[in-house]
Amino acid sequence: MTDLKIAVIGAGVIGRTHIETLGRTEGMRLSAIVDPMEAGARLAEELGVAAFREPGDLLEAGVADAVVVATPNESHVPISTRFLDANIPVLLEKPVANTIEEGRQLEEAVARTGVPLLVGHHRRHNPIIKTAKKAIDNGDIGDLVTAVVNSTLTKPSDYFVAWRIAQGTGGPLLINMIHEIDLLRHMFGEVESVQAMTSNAKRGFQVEDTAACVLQFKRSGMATMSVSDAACGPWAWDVSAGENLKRFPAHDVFVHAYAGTRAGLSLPDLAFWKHPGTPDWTVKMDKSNLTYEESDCYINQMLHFGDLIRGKAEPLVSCRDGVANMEVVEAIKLSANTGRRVLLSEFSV
């Protein structure tokens, strides 16, 4: 099978994490690089693959069967359309848009179009994630009850680039908690409702620092998610489930806890804890852990999208997808700043 020649736009952090990915996934491989800066075309010789500044410029090369598009906010929707319009298939970072209004334009270009489009919600490739769902599918731990997810990161001072830091494109809600919100509606379902608070007191940027929020499902449900960028601590999923170790480190803690009426599932260690008869608080519950078959999720993703573009399967993580959770966020924010509980019903067209 000839191998698929991808072309990666964006040479920032996530970028350069899917470059290195391509150098390491079957049946595919990195083509080219876009990026306006010197540091990208250099990348691209020691690499030996085309270098480009320019989207269009890679459009007029025809060197690409499909694209990753890793770029600032704003500009992932021009983008990503154009190469959607040339039968060029995406896989487009998180998060799709820089507003809901811009993610549905999206949405309608993949419907008009048929090209697919896949959203680096990556964790939904972990083999951890995979194997909760399948419990949870099975009705191992019983009807989904509620759950609870932490992410305390602390982030050096470094960190805060200008974009990092700016309403609509920065804070922990955008680039952190939304892989939760997607993790979240993966597990329970459609969100129907949230309750949340806010807050920048520890760093003062015009974005929030910390947050904490409820949210109620369509099917049933609740869970409850915190957030700060200004804590310290091991309980966030970025530190803890060893996806990335080269960036980050693995500490031996659990995340996701998730409750059901038989039986309770943690994240990442997936300890499953259940009762030896009835459910009674008042006996001690036996513990087990699910096993699973470790892989690399980055790679998994890549080798979905490779599917996609084969078409053989359909997105893991639509374009819908990606919007549903920005309409999360907004709903989120929305709450915070109004005190009342927000229905996602609101956001819709």
Ligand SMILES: NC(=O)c1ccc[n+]([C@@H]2O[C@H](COP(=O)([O-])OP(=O)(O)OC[C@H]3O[C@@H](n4cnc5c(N)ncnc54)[C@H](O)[C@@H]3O)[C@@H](O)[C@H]2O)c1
The other form holds:
Amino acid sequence: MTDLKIAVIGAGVIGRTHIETLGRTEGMRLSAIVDPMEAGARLAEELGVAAFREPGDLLEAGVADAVVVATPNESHVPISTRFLDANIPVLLEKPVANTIEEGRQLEEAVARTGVPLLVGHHRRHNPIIKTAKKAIDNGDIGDLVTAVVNSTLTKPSDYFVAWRIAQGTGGPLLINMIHEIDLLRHMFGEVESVQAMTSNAKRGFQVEDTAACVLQFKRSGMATMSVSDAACGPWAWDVSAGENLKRFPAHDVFVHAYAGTRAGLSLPDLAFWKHPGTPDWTVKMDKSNLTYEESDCYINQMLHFGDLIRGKAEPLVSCRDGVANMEVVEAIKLSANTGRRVLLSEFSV
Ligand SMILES: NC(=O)c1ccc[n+]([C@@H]2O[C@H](COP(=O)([O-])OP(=O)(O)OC[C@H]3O[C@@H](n4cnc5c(N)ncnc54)[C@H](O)[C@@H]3O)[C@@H](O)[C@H]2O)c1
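Give me the form predicted together with the ligand now, not the form predicted on its own.
Full complex below, order starting with the chain above.
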């Protein structure tokens, strides 16, 4: 089987993770880097691949079977649509668009062209998440009742460049919490309503630095989530799951706790808590750990993308998922701004 040729568009922080991942993924290889900055061309030269300043030049050169789009949010929809129209599959970073309306236009482009688009919520490809999802779907923990999700991210001051503190593109809800929302939708199903509060008191930017939210799900269950990029603590997926050890440490704590009618499950440690007999809060619960085979979620994501390109699978994280996650973020912001509970149906067309 010949290697699939993949071009990475946007050689910034996450683009470089994809570039590095392609170097370790069987059956796929980096064929080009597209970035208007000199650093992108330099990296392409180092790696011996083609360099282009803009997506149109890549299209003309015809050196990619598929593309990874890792550019700033506002360019996601125009760039992705251009490649879908050229019959080239896309792995698109989150959030899929700058606005929900644009996200819906992208959904239409996917439907119109029939070309695969995978959204880069890479955690879904983590074996820890796959194991947890299986335990939930098997009914091992009973009906999901509650979940608690924590995300304390101590970001250094040089992180806060203009787009990361601007309304519409920045803030930990859109940058970080959207991954937690994706996981909660994966476990519980669609969100019915949200109630939330946000604050910018610690950093003083336009966008929030801290948020606390309650999500109520359509099927059943509720989750509480808190996020802050101004608070110190090891309680966040990024700094506990060990997904990207070159960038982040992995603390030995749990950051998601799912409680069902029969048992409880925490993540990323996959600790499974169950009463020896009938559930009863006066009886000590037994603890065991669910087992899984370790693998790299970025490689798993890339291999899945390869399967999509070869027509062997459907996207694990679809464009609809990407837009639905954005709708929950918008509902949280609306709830925080108005002080009321917001129904997700307010966002349906
Ligand atoms: N999945 C994740 O965990 C994850 C992590 C980080 C970032 N992201 C997402 O990835 C995207 C990029 O984030 P980042 O932190 O890597 O940003 P970044 O600023 O580090 O990198 C963006 C790169 O895109 C280039 N670029 C800008 N416009 C371009 C264009 N029209 N064509 C080609 N290249 C262009 C820039 O020169 C820069 O090199 C954002 O949407 C962000 O939300 C996802």
